[in-house]
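So this first bit is one chain, no partners, the form predicted alone, shown in structure tokens.
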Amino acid sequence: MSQAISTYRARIDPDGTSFEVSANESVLDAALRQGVALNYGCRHGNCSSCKYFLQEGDVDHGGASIYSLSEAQREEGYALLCCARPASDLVIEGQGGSDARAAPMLLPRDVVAEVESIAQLTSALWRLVLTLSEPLPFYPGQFVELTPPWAALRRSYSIASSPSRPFALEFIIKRVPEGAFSSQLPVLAIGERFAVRGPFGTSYLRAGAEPVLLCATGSGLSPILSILAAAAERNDQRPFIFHYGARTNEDLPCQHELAELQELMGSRLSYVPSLTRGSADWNGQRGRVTHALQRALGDARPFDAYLCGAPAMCDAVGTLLEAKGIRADHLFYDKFHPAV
């Protein structure tokens, strides 16, 4: 006879809100289940954005990074809520604060996709397209995340495309030679199966009416372009300022298709490559895309900004516009932290 699986209860304080949590998934996870929103980023534990204090109750905490939550931490009550799992109920202490621009929650889904087609954009890059067995929405800037057929694992990536394309989801993949699941997208078969669940990411991009600053490195050029497309699809009238930094020309991906957002947006995008090796004949920006930012941007004030890729390259360029006035609530990241 099979053993009846704990539910617990979770409320956050001060509002109040509260829900349940069986003992066998994550308390961010139950969260998002039934509709409540929890400041979360990485989902595996790698980044400290779902952080919270437990005021009550204990909790399992699974694979949390060491280095996102120190055993001090841990003794002190915090947790990580898309590792940790319930061994009582819980009383969570709110971070405080709400953003006022926030979508709607769209709840995370299941569903089918099989492998439309995969192509090799430059010597790290790859461009993967699903079909799926029904629509998913999401926002432009969200991710997903993907379990192969070949192992019990799931990845998350960055969507690619139009949220306008509901059928079909394109990502931008970084192929780590060693990697469970990027390192078999030179093999992968057309019409091979994967579990999809999502959407998921709070760095979408939100309505308003200040300009828009992009930056992106390596595969963090995925949710950009979900950005940009929906953006020219809506005749999104706000100046769009995308700033992406590569080693050489070669390692610059999807230039025919951010040459075809600029036809679409005209003047109201403004695409700023950067190279750190760039050829003799390379007219563009050269060095850190923090710099080229350093010395393109004097007062980020008006800005809204959505850094994606490597956390270190995330966060430099976030403290680069703090120190120019950006305000906190119009500062979104998506970091890519590598699976462990």
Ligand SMILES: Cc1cc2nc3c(=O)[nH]c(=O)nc-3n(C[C@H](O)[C@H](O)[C@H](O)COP(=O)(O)OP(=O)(O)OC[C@H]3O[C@@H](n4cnc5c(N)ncnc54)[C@H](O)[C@@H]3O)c2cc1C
Contents of the next structure:
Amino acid sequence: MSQAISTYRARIDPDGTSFEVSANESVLDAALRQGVALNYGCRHGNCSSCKYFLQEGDVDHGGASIYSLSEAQREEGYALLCCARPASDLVIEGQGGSDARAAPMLLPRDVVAEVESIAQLTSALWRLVLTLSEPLPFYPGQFVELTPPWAALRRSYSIASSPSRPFALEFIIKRVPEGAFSSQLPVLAIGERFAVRGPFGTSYLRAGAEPVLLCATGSGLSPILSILAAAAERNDQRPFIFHYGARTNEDLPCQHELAELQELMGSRLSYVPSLTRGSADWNGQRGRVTHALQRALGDARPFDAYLCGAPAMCDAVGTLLEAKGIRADHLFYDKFHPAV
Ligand SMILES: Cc1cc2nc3c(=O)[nH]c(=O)nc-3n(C[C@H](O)[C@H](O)[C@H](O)COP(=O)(O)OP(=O)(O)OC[C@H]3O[C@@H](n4cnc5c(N)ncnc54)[C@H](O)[C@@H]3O)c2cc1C
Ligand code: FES
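Switch from the form predicted alone, shown above, to the form predicted together with the ligand and output its structure.
Every component of the complex follows; first up is the chain already shown.
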């Protein structure tokens, strides 16, 4: 005989928004399912963005990493809402501050997809294109979760293509040799079926008049291509400055797409690649992307900034931009925390 699953009520204090959470789902999943906006990032207990204080109620902390939520914080009453499952009704203290430029939330949905193409771009990066059974609306800069046919695992990937093509999603993925998902990229077959859930993420391109600073290394290029494609299609009049860090000349992916975007956007797009091991004839920036930005940028106050890719790089650039005066609500992170 199957046992009924308990359902609880969660309320956010002080704004009073309330929603249902069943005992077998995370508080964050329940909120997103019902269109309730909460802060979050990785959705796997690794980034701490979804750390909230529970004024009342008990949760099971599930897979929250001890680095993101210490024992002491658990005892004080904090929880990572992407991992926490309710054991009672909850009162959650809001994190304060609201984003006046947040777009209406797009409710995550489940869609089936097939591999349309897979291609190697550099020694480490691959481009995966999936055709979807139905369109998946998203904002440029958002990500989806993919479940491959060979294992019941979920991995997050930022979408590289424009929202104007919601039937065919492109991704730039780094192959991690021992990775449960990404190690299989070279042997993917056309037509293989994936489950797609999304969209997720709050680091999507905001409307506004501010110049836009984009910064990435490696596969962090993925959401930035989507942002730039959308900006080009919309004839967005803001200046976009894109700093990209790689090791060698051969590690620079998608140069053809970036040249096309440059053509479309003209002087509104400034692309600044920086190489740590550029060839002798490389006449662009040298060194880490953080150093290139440090040299190039004086005052960060006027900017919106989107930092994408390795968490350590995002943190270093974020600290630099804060020191240069960027406003906190104009700084957006898409940190690629590993799921394990
Ligand atoms: C919001 C979000 C968006 C993301 N978007 C992208 C994206 O657009 N493109 C992309 O390539 N990835 C992206 N990622 C990372 C992605 O979700 C996976 O974590 C990554 O592809 C590794 O998964 P895997 O199953 O291959 O490796 P796993 O089986 O999860 O990991 C195997 C081992 O490799 C280590 N590992 C994982 N990732 C790396 C890495 N990058 N470098 C070195 N070691 C690693 C793990 O710690 C583990 O020890 C994103 C992550 C998040 C949270
Ligand atoms: S720890 Fe919950 S979203 Fe990253």
